[in-house]
Every structure is written in structure tokens, then in C-alpha cells.
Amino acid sequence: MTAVPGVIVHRDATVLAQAVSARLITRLVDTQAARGSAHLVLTGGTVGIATLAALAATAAHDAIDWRALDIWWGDERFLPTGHPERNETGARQALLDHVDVDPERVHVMPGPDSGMTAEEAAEAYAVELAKAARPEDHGPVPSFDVLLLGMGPDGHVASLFPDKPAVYEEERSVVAVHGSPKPPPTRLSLTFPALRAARETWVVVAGEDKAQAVHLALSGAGPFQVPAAGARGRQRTLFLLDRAAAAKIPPGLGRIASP
């Protein structure tokens, strides 16, 4: 696990989606080249879908291999299929839909339309997950190559908020979430174990309502307190923010890059 994050401010939220959108098809062109495919967990919310529809907006997402890219959810609303609020829906109308994926390397969490219970559903995710995992990757679960995270005011990621039970287990790669402080009540989330087997964790985080949790995360707080405190990457973890979201960080911790 990476012991100090990196952090790039950006000028505002709109700036800061289009410039996480770049790094991510630098991302996993480079990756792709490596290794011939690539591993994506995309985040739901304002700033992760607008970063979505900063990527369908350029041409340059030309550059990504799409067919040979596995695509994943770090949490999911447990509501039926094509429901509005479901992650994977803003995820597809913002860009899915409109680059060549396959559609069996798209993960899709499941919703209470397939039959399961949400502990079913949970259980059904993480053997997917599993099953996608190499012998080098040494878990149950593939080491994804960019596992973006947004963040709430709250300081949770993913469905993994303070205190819950979610946030103690170090088991199950994936839980079902129930009584969620933020509607809707039930969810399905990766945990902390699956979390940390990402190369790279990208905090994206946008508003002044997240600078006091922005604060936290990166001010030595515990991750059963503030979540976000323990997305951290094997390799690396970046906490790409807007000025308003940074605004309380630590003296001389982030590098302006939009001015």
C-alpha cells in the first residue's frame, strides 16, 4: 500500500474531469501496451459520470483498445436494471453506449431484477470477480489497473461509510450494504480487501462540501472514520480535486495544475 498519496488540484470541477479523462486514456493506453488488456473499476456521481462524458467527448479516447478492456463497479444501487440512479445507467449513457466494449468484459452489478437477494447478488459479484483473477494477481480478485473512487461529505467511497459494518470486513471481496445513510438504503459494495488490490487509486473529488472530509483523508484519520483514508493503490494513489474541494488540505500537500 502506497504511504503517501499524491494530490493535483484542478480549477474546478468541470477542468477536473476533463483532465482525469486524459490521464485515463494515457492510463490504459500504456497499460494495454504492456499487457494487451486492462482492468477498469469506474465510481458513480456527479464527477465520476461527468468524467465518463469528458471521455465520449474526446476523440482521443480513440487511442483505448475497448474490446480488450474488463470494466467494473466499485459499488452499485441495488435497483432493478436501466433504473436512473444506478451507476452503471449514468455509466452507460455517458459513455459505454457510445464506445465498442464487449459486452461480456462489462461487469455489471446485479439489481433485484435478476432473482437475487442483495446477498446474493453480492456473492454472485465476487465469484465473477474471481474468476477473472490471474495466479500472478494472488487473490480473489483481478489487481485492477485504475480503480476510480469518488468521495462523499461524509468521507465515504464506494458504499463503504463510517463505522458501518462494510468498512470492518476483511474477508468477502464484495458485501451487500444495508441502511445506507445515503438513499437508496440498500447497495452493493467492494470492500476494503478488493479496494486494495488496485495498481492505481484515483480519488476524484469535487465541492467545498467534501473539504473537510478531503482534509481527513489525507491527515492521518483512521478509514473506519473517514473511508477514504484507506483508498490507497499498491503502486499509487492520486487525490485529484478541484480548488474547492482542497481548499483545507495541508499547506504545500497538492500541486496546482490548472491554474
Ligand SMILES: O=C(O)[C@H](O)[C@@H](O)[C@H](O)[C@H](O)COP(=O)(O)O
The other form holds:
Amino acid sequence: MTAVPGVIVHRDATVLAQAVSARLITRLVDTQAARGSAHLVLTGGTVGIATLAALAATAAHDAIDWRALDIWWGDERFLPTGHPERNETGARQALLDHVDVDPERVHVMPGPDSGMTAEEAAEAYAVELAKAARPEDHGPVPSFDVLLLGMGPDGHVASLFPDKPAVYEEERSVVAVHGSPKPPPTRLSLTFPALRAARETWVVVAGEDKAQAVHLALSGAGPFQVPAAGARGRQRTLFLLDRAAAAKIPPGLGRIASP
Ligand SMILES: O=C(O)[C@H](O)[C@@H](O)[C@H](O)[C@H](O)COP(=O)(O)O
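Next up, the form predicted together with this ligand, please; the one we just looked at was the form predicted alone.
Now the full complex is given, and it begins with the chain already shown.
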């Protein structure tokens, strides 16, 4: 079962990042209290990294048991370890270097310095996901407690770009992406079958250049043309927006959460 998206609108990108970081603390603390540990999927992109920086900046992040958290990525730019454009590098600088994560539970997507091709790296990540899946997950990836996704002006999420081969993948959980419209051209991405394993999916978007794609994603567009339309959590889907990104949503759909 997939959830009908909820839409919450915050004043601007700064409040959005802070509100998402607060929401993350609550969600992860609740999950860890209930089950002992949690799975979180990170995204690259401006708002995704700003959210992690906001989380690092709030003392309340100490409420999370960082050692009982598995961290995954929804996509990665296929660049060597430490490259400033890698999503991993951004996440480490913004947050992971500042909290007590268990290195064994920080599941980075391999880069070319691993000696693997992008295809081999995608397969290796799929194997790592499969190892972490439990029988109750009923599939080859864990049931992510929170899947964070940014979105591009074309409606892409992770590295699933409109009408490119990766959006049509229905078997593999991770694929290599070549010729990405957003640089760099080579990437690794979770596929829709993997994204759909998430209990909660949060699409976090700021900026007026995204308003049209947000509108389409919430107005019945197909996931092959507007991949964000296919981002749905099994229990909950949230579009967390700033006002600029929410400018074209159908009237009555969004709830204003920040004055
Ligand atoms: O690696 C990436 O580039 C991403 O994970 C990508 O899906 C990103 O989240 C969106 O393109 C939004 O990025 P911006 O917030 O920077 O526009």
C-alpha cells in the first residue's frame, strides 16, 4: 500500500531545513525506542545537505542513538572517495563527521577508486542492501524508516531522471546511470523498487524553479515523466516544501506550517 502524499509548507529554505531536521530527530528517536535501531536514507543536493547541517547545529540531535543507525544513500555521484562533489563528502562535512556514527553502519556507495565499474559498484551496493534486509522486509532491501529525497526542476529524485532507463528498472535495487542530465554524468541510484521499500518518504524541495515539477508530482503525473510522482512511502509520504516550491500546488493541498 502506498500513502497519499501530505504537503507541508514552510516559509523559506532555512526554516524548511530546520523543520525537517527536527522531524528527523523525532522520527528516528521514536523508531529507535520502538525497535532499537533505524535505517535512514540520505540524499544529495542543496536542501538535503542543508537539512543535515541543521541537524548538526541543533543540540537535540543528541537524542538520536547515532550508533544504532544505519545510513544509506539514495544516489551517489560516481566520483572518488573524498571528491567534493560526492554526496557522501557533503554528508560527512555537514553531519557525519560531527556525530558518533558507527562506521560499519555508514553504507557509502562505492566510487571509481574502489576499482569497480559503475555497474559493479551498483551490484555491490545491492548486495550490501540485501545483507541488511530481514525476512520481515519481504524484499532485497531493508524497510527504510526515512527516505530523504531532493528533487530537481525536471522532477528527478535520487538519480532517476525523466524517461531515462533507470526509471523503468523493475528488478534491480541499484543501477548505474550514464549520461545524467545533471552533472556529473555517471551516478549510482536506488531504483523505484528499492525506494518503494521505505516506510516514510520525505521529498524535501525549495525554490521557485521546482514549483512546476512539484505541481506535476502532486497532480497525477506519471513516474516515468516526473519521477517524484513515483516517490511514495509504504506508510507515509510527505512533500516538505518552502513557499517558493509550493507556489503552484493545487489550492487546498498544502498546509502552511511556518508563519
Ligand atoms: O546527487 C544528486 O544530485 C541528488 O541526490 C539529486 O537527486 C538532488 O537531490 C536533486 O537534484 C536536488 O538537488 P538540489 O537541491 O541541489 O537542486
